[in-house]
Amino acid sequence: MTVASSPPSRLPVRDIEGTQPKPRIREKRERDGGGRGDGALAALFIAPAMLGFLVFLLWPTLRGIYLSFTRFNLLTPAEWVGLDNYVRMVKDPIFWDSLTVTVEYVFINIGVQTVSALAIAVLLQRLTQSAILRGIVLTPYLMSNVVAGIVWLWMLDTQLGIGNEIIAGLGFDRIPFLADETWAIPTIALINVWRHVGYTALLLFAGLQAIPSDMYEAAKVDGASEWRMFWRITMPLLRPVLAVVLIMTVIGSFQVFDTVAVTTAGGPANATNVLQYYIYGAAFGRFQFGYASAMSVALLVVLSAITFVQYRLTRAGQTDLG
């Protein structure tokens, strides 16, 4: 029985000789065509977000910068006044007082919230993986700032609030949490910490999940304690996520408004008159939109500078994972 051998394929030879370019050209054209199709599809998906960015962010920002150089009260056309609004802002003691109050609020909020969120995230990662606990931690964040402010306003009422009832029951004097100049800003900061700490903790928890578990196992084999693993493994590898969280929290803290509006309305004696609330009062209370725009531009510059410094110092765009 004779087995006929199959003739060798000529395709490789034709490839080598350059006589088979058509399939490759066709493939390249298909790839190019596919790329154009993907680009058009990507543009279609990006278009709504880009439209929102142009209409609700870029245009109001440019309009606000223009109004900061004008005198404008909605009833008459804007009148160009040059740098007058900025000169007034520099000489305005209430503006500087509001900025000081805002910075105090930011320091308390950032310090307490970051440390608490980091502790919660580490405990969630090292002790349990329960989705129910993660849901419980996130629960306060599901409540709006206005509702949270009203609830805490009732709970901390000097005469009728359950918080002061407990304090009085323990034999201590009642504390006017939101009616005293010393207590007001720390109380508002802690209300916001209570609402946002769960969300921040889950962001950090997601960052912790990206750290390889074999690093902890190797450290345990070497006899490292939990405290040592926290400082030698967790903190260095969590740094990029922690940096982003800090940047987001600082920006959000400088924009605090609704909690102040429903609890103290800037009082007592301007003790909680944060910068956002002062800008709101100048614009919609006294119809000084030009001056309010100048203060808003100043706040934008301050936040941009702080964010840039934070980004560089914390190396937020770099990771230590090899």
The other form holds:
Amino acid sequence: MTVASSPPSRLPVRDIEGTQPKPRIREKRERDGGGRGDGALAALFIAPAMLGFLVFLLWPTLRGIYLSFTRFNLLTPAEWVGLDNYVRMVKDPIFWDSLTVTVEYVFINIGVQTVSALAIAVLLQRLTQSAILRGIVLTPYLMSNVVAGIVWLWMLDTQLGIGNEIIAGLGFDRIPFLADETWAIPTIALINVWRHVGYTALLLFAGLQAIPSDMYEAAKVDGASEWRMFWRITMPLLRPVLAVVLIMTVIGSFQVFDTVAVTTAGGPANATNVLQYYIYGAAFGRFQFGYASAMSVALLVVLSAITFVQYRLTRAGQTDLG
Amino acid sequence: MRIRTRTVVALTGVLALSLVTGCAQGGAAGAGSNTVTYWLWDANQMPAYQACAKGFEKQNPGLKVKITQMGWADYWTKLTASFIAGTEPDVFTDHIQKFGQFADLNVLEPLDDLDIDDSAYQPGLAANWTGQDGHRYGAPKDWDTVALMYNKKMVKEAGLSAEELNGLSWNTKDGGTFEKTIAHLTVDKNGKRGDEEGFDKNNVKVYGLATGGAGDSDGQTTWSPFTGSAGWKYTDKARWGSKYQYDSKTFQSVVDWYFGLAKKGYLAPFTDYTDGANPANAQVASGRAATSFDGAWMISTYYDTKGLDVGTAPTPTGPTGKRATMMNGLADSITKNAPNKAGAKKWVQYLASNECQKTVGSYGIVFPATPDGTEAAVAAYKKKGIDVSAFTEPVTDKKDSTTFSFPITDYAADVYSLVRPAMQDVYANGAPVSDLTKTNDQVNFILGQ
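I would like to compare: after the form predicted on its own, may I see the structure of the form predicted together with its partner chain?
And the full complex, kicking off with our chain again.
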């Protein structure tokens, strides 16, 4: 018995200590291909996306950076000019003007959009579970920017637009929404808020769904008001999602183009000449692809810096949901 | 495992190949060696050119013409893209504004061997298409001028006659009979006319003159009939000038007077109509404006507007004692890398021939470049009950009228992008016209590079 009983009593001990037998088997399986098989399969799944990334993102970005140091009109070979395009950019008053106009647009667009989207998302979560309502909220997002721009352009026309007919019918002065330099940028910003707010609201709504309902129940038991629950529960726990949404919308806003192109074409008198539109004009209107690339690189740098700062400030990678 | 890795590589390769070949297929689609591809932007002209193509195919058995039409804005973007991708058409309708840039980019085929005779076309049309290198790059196609379109009913109600509108004159001091007329045609909310006591310029119901925007760098249908009849020229030379003259006192005083009409309430202000959304013809059609300056390419649009009885009058006589209008002509150009260059040359020769131009003229939508073609168009318009003499007289009557061309220089796109906002600043924001001197310096700096 003693002989027979001793080995079994030692086996579990060795097992618990994690010594030889089992790890050796695991190692062997990995070496024989179990893990490598997964790796190859993963590579297979990643390959199309990686190819797309290389062809449509990395290569154009690197090529754009290279072109920013050249004079290039598309049809003749690029000519290396060093920092000339960047020097020109720094001295170009229209570039700085475009940047200012863009920042103005971003502030109005993001400010109004985020607050409205948050309000819609909270209302959707706290008041209704209706999928139809969620669908309705998303409707403007289904329309293309160009179509939305043209429709709003007609509706807001000073003399012939239905919007101004209503304003005049109510006894107010007509407002040159897109033809006056004071109104043009806020109007374009609000048109884009109208189109995107539903989508942003649904992203935030998804974030809200991740907050456990028992927190609200507990708060209610303690007698907290909706207002208090919003500030003490919703906002802190939504922060990571809100941060990501903000980063995405800021990047998107800086790249506003199509609405401007169809409504004001940068006018009146450059009042809506946002950076992206100016870049487009330099490249496809004036065939100055080198200079346009330099401005695009500047935009890339600005956006990277803003994204980094936003990410750090909003602690986007951390959650308060313990 | 090796098989799997190989599969990954193969699949990736197939995907990459499909991307590459997919692009290539897209580019080569639709053309064959016996086909001549031809692009134009005006949908109204499509049937006329299809008729021309039929005549051409009959004369050239084995050759086919494939016509593609796309809107003005898409047209130039797509054309640029096609030059880069190598999918350009054999022949395309060219515009004088774009010509300089295309010539500079070296994407046009010289047409010297087509032996185009300048005297076979309306004066000035053929010569405009000669590059700085002395080669011809466009075969004359058609032409247009600008005239005053007016709502006959409103003019009658104002007690004015067609003769009066045909004999208008202007000056920068008191605006002449032109300013008096548009003032009289302007009506405020209370029914008071612009030249009556108590007229409310801030509440205008019908403007005497529709706005066509700030006119960009050429003012074709806005200020150019006035700057032209004041004797001003865009550049120091008729073609390929090295200096623009937006700093001229004459130019600036005319522009000041012209946009000043808006401050008086006779011309619709810039802010009234979003640039491009509601062009001059829409303002006249909706009854918000009594008159407008517009080009010959818009004749059918005005006359086809339901409920609108339109009249036309020539541009008013200016300080030089002459009427003036821009006379712009389009041309057909062949691309340097045209897949079917031999066929393209035959097609362009046919397009520029009296035969095709008479066919196009018979559709009554545009004035072809040859005198016979023009005559055919005038007859076709007449058949439709449209009198186009306000557009044709400036070309035939050299005593009382003068015509001028779009400015033809290098860097036309740069000039446009600098002058357009500057003119808008004057019109929309009331910036002083003297600011245009600074813009002119910037323009000439670019031209001098």
